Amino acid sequence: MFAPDLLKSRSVLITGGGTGLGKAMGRRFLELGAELMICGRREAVLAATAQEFEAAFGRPVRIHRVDLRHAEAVDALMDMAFRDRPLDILVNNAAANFVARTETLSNRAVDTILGITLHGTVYATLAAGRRWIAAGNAGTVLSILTGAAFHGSPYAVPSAMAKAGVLAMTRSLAVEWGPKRIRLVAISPGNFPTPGASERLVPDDVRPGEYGTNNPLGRPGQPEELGDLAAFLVSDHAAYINGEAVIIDGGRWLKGAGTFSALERLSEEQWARMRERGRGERE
């Protein structure tokens, strides 16, 4: 299935593609022949990732600095993505999250999470969809969810709300746009530790190696595993999968939901440290 030319000449845009899971997917897509563009808020990070990929694969990687909370900026992003040729695949990966007791959240904190995770995803999807429909072109949208989209999550309520909205968008547009040859799918990852997420979301008394082990397989996911699933879902091998959200979490969903439920045991001092981490994300 994963032949070197699986995604040959496919034009792919990954939001939040400079780090973490976005970067892991981008690497896999390049390995399989795709033409890659990544975007995010930090241009230096994007440039470093592009340089790393270009050195590894010998092909240029386009970058674009964008704040997805602003619809006009997203439209300019899509102008660039479609400039030389139609985009084939949009991966909605960018998201914001931090854990906090919900009653302590400011309106600004809520708006930041909804603005990036929900509004930015919708803006990007609509901007790509309009262009595909106007030109009569096919397209694929892959959105990254969390388990909270299905079962909610204490201490991460705005993120759960946003991801539930992205899931509803995926299922709704799969029906509406399917006849126009636009396919929408989603992935709901379990624990795939990345430096940024671990710094913001994991209490500092959790020892390295423990995070992500609360599933029947007893281990966190590997970025390559997510990359393979993403590559399959955007490829022609998955052409008959539409509106589906695939869970890849080692069975955590079956064992017991609620990623952050255990945080009820945190002390006031620990919550204060977590709040400082979340403030850094908002700024």
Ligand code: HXC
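Residue numbers count along the first chain shown, from 1. Superpose the two forms; the largest set of C-alphas matching within 1.5 Å is the rigid core. This structure is a prediction, so every number in the text was calculated from the model and none was measured. First, how it differs from the form predicted in complex with the named molecule.
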Contents of the next structure:
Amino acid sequence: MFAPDLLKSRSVLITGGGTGLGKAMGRRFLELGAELMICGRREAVLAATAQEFEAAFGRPVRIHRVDLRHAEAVDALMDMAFRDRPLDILVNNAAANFVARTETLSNRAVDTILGITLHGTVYATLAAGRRWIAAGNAGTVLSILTGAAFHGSPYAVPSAMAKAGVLAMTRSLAVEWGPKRIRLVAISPGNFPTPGASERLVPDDVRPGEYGTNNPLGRPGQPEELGDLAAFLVSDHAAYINGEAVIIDGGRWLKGAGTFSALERLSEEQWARMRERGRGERE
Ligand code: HXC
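Could you output the structure for the form predicted in complex with the named molecule, given that the previous block was the form predicted alone?
In what comes next, the whole complex appears, and the chain from above leads the way.
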């Protein structure tokens, strides 16, 4: 499936593609033949990533500085993305998040998270979609969610709200734009540690190696695993997948919801006692 020409000559734009999971997806797409453009707020970060990729793959990587909170700036970004040829694939990866007690958030803090994660994603999707529809071109939009889109998240409420909105956008436009050959899909990653997220979102007293292990597989996700799923979903192999959000979390969500999930720590002795209790009173 992951033949080296899987994404050959596909034009891809990844928002927030200079660092973290956006960068990991960009690397995988380049390995599979894509033409890559990345955007973000910090030009130096984008330039360093582009240089690294160009050295590794010998192909140009375009960069564009943008703050997704501003719709006009996003429109200018799309002008660049469609300048030489139509964009094929948009990856909505950029997001912002604070971990905080919700009642302490200022209105501006809420606006910041919603502005980047929800509004920025919608601006980018509409700007690409309008261009695809006007030209009669096909397109694919892949948006990155989190489990919070489905089950919410204490201490990250604006982020959860924004991601839930992106999920609703994915499902809604999958139906509205499907007839126009525009496909929308999403990925909901569990714990994939990146330097940025670990630094800002993981409390100090979480021991190294412990973060991301609260799932049945007992380990965090590898960026390459996310890259493979993203490559599959934007490729023609997934041409009939539309409006779907794929969870890649090692089963974390299911474990968190299960009544008996915490019983994994029971000893043999405790299990024996449970068995006796479960048998109840006998004649
Ligand atoms: C509470 C905070 C805060 C914090 C900032 N603010 N940090 N409030 N807790 N930790 C408030 C500020 O006081 C200010 O409000 C307002 O938010 C805007 O802050 P600025 O610093 O001016 O904003 P800005 O420079 O635009 O940068 C904000 C940012 C930045 C974009 C979020 O922190 C950033 O670049 N983060 C990296 C991107 C990121 O977050 N990636 C992680 C995505 S992970 P006042 O009222 O004081 O002016 C992810 C996983 C989701 O999405 C998991 C969900 C469960």
